[in-house]
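So this first bit is one chain, no partners, the form predicted on its own, shown in structure tokens.
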Amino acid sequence: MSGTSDQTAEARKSDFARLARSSVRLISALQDESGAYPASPTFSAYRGYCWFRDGSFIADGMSSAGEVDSASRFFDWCSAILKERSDSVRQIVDRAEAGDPVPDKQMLPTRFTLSGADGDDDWWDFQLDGYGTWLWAVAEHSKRHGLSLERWRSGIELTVQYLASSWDRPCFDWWEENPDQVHVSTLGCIAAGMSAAADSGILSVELSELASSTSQRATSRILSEGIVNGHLAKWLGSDQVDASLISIMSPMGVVSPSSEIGHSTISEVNSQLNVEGGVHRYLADTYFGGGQWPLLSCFLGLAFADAHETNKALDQLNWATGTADSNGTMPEQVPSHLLDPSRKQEWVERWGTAANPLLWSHAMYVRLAVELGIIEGKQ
């Protein structure tokens, strides 16, 4: 009986490896000449755009799989965008220091066209998390592959100044919602990025100290105002959880998954939002009816892996595998366990069926597969 069980496990891992490798090929094939990763090449609301947040996690997945050039070209894209907007960054910083911060609409956007231009349609654009995430991801890429950060120095410096000036401003969250709140996952992304920048060795002493102090302040605010009933909260003052909170534990490490807070948060997300391996964003989600997201299942899998719960991590990877269609493409979300089915059709009528493929889903699958040793890579 055990022999049959072992054969089944090996067959599963072979399937996992096959999808992980095809995911790397898909991301590579769809990466734009500019270095940008299109969020989804076919979905009407995402087509032609790249997010700093999504793209940075995609680059981290590709970097972990050994796709050094692909990740580096994305970071080139990020740095170029920031250098082109250096005057805007300086105005934002100067106004913040003068006690007269610019309006939200004048802050840097969260997404850009593949060529690096601002979008020409209305969007929920003021989000700070992506700028912290790119700092963290480029520093991880540098450490993982022994690369100099010099080619990205200007972009890193501008980002540090931008985030230091505005880190505690309310803004839209990962999901382009709740702009009047300070979100714990956003603070965590900023803390991770600024800590990575401070430790990178690429900054002047002054900027390194600024990055370090900002990271410490963001972390302190999380620990003093962002915890309820022992777990991280969706935003400061909320009593809810959000699956995005997992990211600031795994892979970002702002809160250790094995700490009391980390363990409690993982447990709360798992019990509230995880249904048979498929993870919801948050309980009140109505976007496309509030489905389960493969990328969030993989984030939770990373947390289980970090907590040395390998079987639980493999269960998350297994569920995510089942979301791939016959062409091997993975969606943004699946409708098998909707939180509010009555709200699905309004989104279908607005934008069409849910995004597929979503490159972020593929990248998180790759990242978890590397973490679990399913495919070779560099963690």
Ligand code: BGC
Second form
Amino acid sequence: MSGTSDQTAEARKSDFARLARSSVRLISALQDESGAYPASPTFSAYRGYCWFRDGSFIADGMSSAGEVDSASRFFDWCSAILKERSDSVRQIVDRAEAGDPVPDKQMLPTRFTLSGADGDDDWWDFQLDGYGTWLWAVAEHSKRHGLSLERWRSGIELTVQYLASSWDRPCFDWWEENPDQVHVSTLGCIAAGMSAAADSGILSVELSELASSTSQRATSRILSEGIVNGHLAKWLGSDQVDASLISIMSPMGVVSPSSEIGHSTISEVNSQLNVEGGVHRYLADTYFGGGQWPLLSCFLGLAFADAHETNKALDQLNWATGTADSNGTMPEQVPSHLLDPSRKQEWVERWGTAANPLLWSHAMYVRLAVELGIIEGKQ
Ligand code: BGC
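With the form predicted on its own done, generate the form predicted together with ligand BGC in the same format.
The next block holds the full complex; its first chain is the one shown before.
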């Protein structure tokens, strides 16, 4: 980063703080009374739904900004969903143990309506990462604010059993694609969640051992089959990177950002996918033409912050700030640098313009702003 952009970022810290604070207000205002965070209240394909993945990172951002009750209410929503599906979880676990796993369609969905029901639209629903991420996020929340996990115990126990039975199944990735692969970021989210649950003190000895051994198995799978040319790979056996891989270093810490693998992965994502602060999902992305995602810019910023590269982290926050429109709302992606412009229109025709606001974008902005001391909070 040049000295000039260092100075620009420094001078803009009050703008960053303003957007971070208004982001917290926006998320609070849009949180449903059930505790669910709508992914995007207006975008046709997401309206009325809350994802375990988006929601868990949103709750983590809110928790870091001191919004304890908001995050707790989201975790209540997760836990209630799991309890209501305890019979399904039991069946999934029993069938996996008997060597006759249920088909993908009978696994738990990735998203639910705001009131916690299964959706009735077709969706790429079988994704395991969000279940790991909620375990990680609820444990972080409890550590950060000294809260007992008792309130979420049943949900945590059911999730541990669910993931222990099914952690290595191929499923859709963070981007709801490539269902035939085992994705490294998915394994990382599971490892992070299971290790956090094992260490949380809320589980019986038996469940804690199950969570810990599953976490270790997922991590060894990453290290033995999920590395290519010294960096983490998009899926086991792939030679590509994906920006979602950053999350399993920062903030989840499954792979240390300062380890050799961590360092190579950050530098590969940075050189292949970061264009002037705006981060693409992966090189072959064509969704809405394959734009740059502010939430991914903020994940990369968190990794830079962890590596004590504060100016680079500020640069990421600075870029993300520029994606907010005149109402202060942040989109899922911006089209200023498209990987495949010829593919944008088909998505606009199908679903309308890209999601805005996307609550996950706002939450990652908040999380990075807290990390960098731009607003008060607890990392
Ligand atoms: C993204 C998912 C996200 C969902 C809701 C999809 O386009 O690929 O990662 O969970 O939108 O925000």
